[in-house]
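Given next, in structure tokens, is a single chain: the form predicted on its own.
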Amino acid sequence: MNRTPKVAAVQDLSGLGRCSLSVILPVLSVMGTQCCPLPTAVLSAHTAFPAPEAAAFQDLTGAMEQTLDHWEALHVTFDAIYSGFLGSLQQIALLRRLIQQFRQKETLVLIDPVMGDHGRVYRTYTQEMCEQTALLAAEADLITPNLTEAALLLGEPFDRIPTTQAGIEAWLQRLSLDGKRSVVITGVSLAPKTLGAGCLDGASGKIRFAMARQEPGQFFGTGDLFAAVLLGSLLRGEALSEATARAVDFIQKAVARTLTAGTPMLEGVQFEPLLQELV
């Protein structure tokens, strides 16, 4: 009998707005994987949505230390650990526990270092939680930040992001911590009416580039996507190169999928009719 890998999922979990766990659980669900939430927020709906003032928000920062208190007992094990958003500092430390007590010898540690985006960081991360959000990647088999928490990471102004291949494959190769893990930054683009993403195995030291046709809008949740897929694939034995091939030419659909429905962006991308397909 196979045995279906488990996922620990440190995310939010938004009533509305495909993003976070509402996209990762299904994702790794059909990609054949048991997804164990760890969840950090309930929200009511995405940040995004108007009138954030009458909004519902629950901070599950002391039921995750509770979590893990009781992981700790039950003795369990986790084939990957994959972190997204995070809240405050304190939860940066409570996944720095999680990591420090349940990685095995073949824990997979992936850590989206969701910290902005177009240049800008999120008006809920201060500059230290930038720094230990840092600190934290650096414990990470893999990190899949975009190109605004790459210059985060690197300590570059976001005036200086690389346009070019080149550029981007020195970003990458710095990133890596000489090799010490492997990293895709998202949102590239070497050329016109293209986006995708660069990646670098940490192992064999390769660079690969997988780019696909650039869809008109920003939606909300695709990173969150993209890392899912990434992660699923990589959990059946695919090679970094080809879960990052994967992981783009899926958000390219899932995007194109939405703009032919007219489904306001608001909502995120329609990917579950095409779920099929991750099988």
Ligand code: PXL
Contents of the next structure:
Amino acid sequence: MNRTPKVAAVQDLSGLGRCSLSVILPVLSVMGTQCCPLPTAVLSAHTAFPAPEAAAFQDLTGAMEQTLDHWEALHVTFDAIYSGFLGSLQQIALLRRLIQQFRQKETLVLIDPVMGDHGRVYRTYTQEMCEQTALLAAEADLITPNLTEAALLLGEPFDRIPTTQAGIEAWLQRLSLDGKRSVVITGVSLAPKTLGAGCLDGASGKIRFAMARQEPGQFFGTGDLFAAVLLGSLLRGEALSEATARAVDFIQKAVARTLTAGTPMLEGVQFEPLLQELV
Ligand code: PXL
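One more: the block was the form predicted on its own; return the form predicted together with the named molecule.
Now the complete complex, all chains and molecules, led by this one.
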């Protein structure tokens, strides 16, 4: 029998809004992967919800450090290390420690350089955090920025975000650091009414695009959902282009379903009834 792949998922747990661990855990589980959460923080809701002054934000940096000590003592190994939204500079530094200590030859390090979307940086991400996120991403085997995050990683202004295939290909090349890492850029549209992702496989240098019908709505947490489906597919042995196509297709279906249901954008997408498609 095959061993279940183990993923160390360094992510927050947000009560409302279907993002980070509340999305990643179910997706990785149905895809046959053991998700080992290393929670960064517990929030009442993701940071885009209104009334931030009333929000709970329990920082777990201390527990993260202790978890790494414990995991080290247990000599645990992981098939993948996966991080997303991080709460502080200290947490980014801990991620680097995790990678240094637990990365083995076969470990897939996926850094989703969560920093912003739609030409805006998330409220909690300072300039220094963005700089450190870029340094962290330099250690990854695979990164999954959206176009806003791709611009931040490359130090390009948001008004230089490419809109043509050749432009996206050039950014994929630059982000791959000469093939040192694979890259998937999400939120790419190359023709009217289409939306998807472009990927560059670091091993082969091949670039592929996966497109789906663009749904007339944008929802929180779709970046986390995308990266989780992508990772689950890769750990099943699928090629990067195949995994990218699966993730694009899944997000389009989940968004379409949510639009039909008419639930609020802040609450994320209704992926739950679609989980069985990932089995
Ligand atoms: O989906 C990214 C994300 C994850 N976690 C928290 C967030 C966000 C985006 O806003 O606020 C807490």
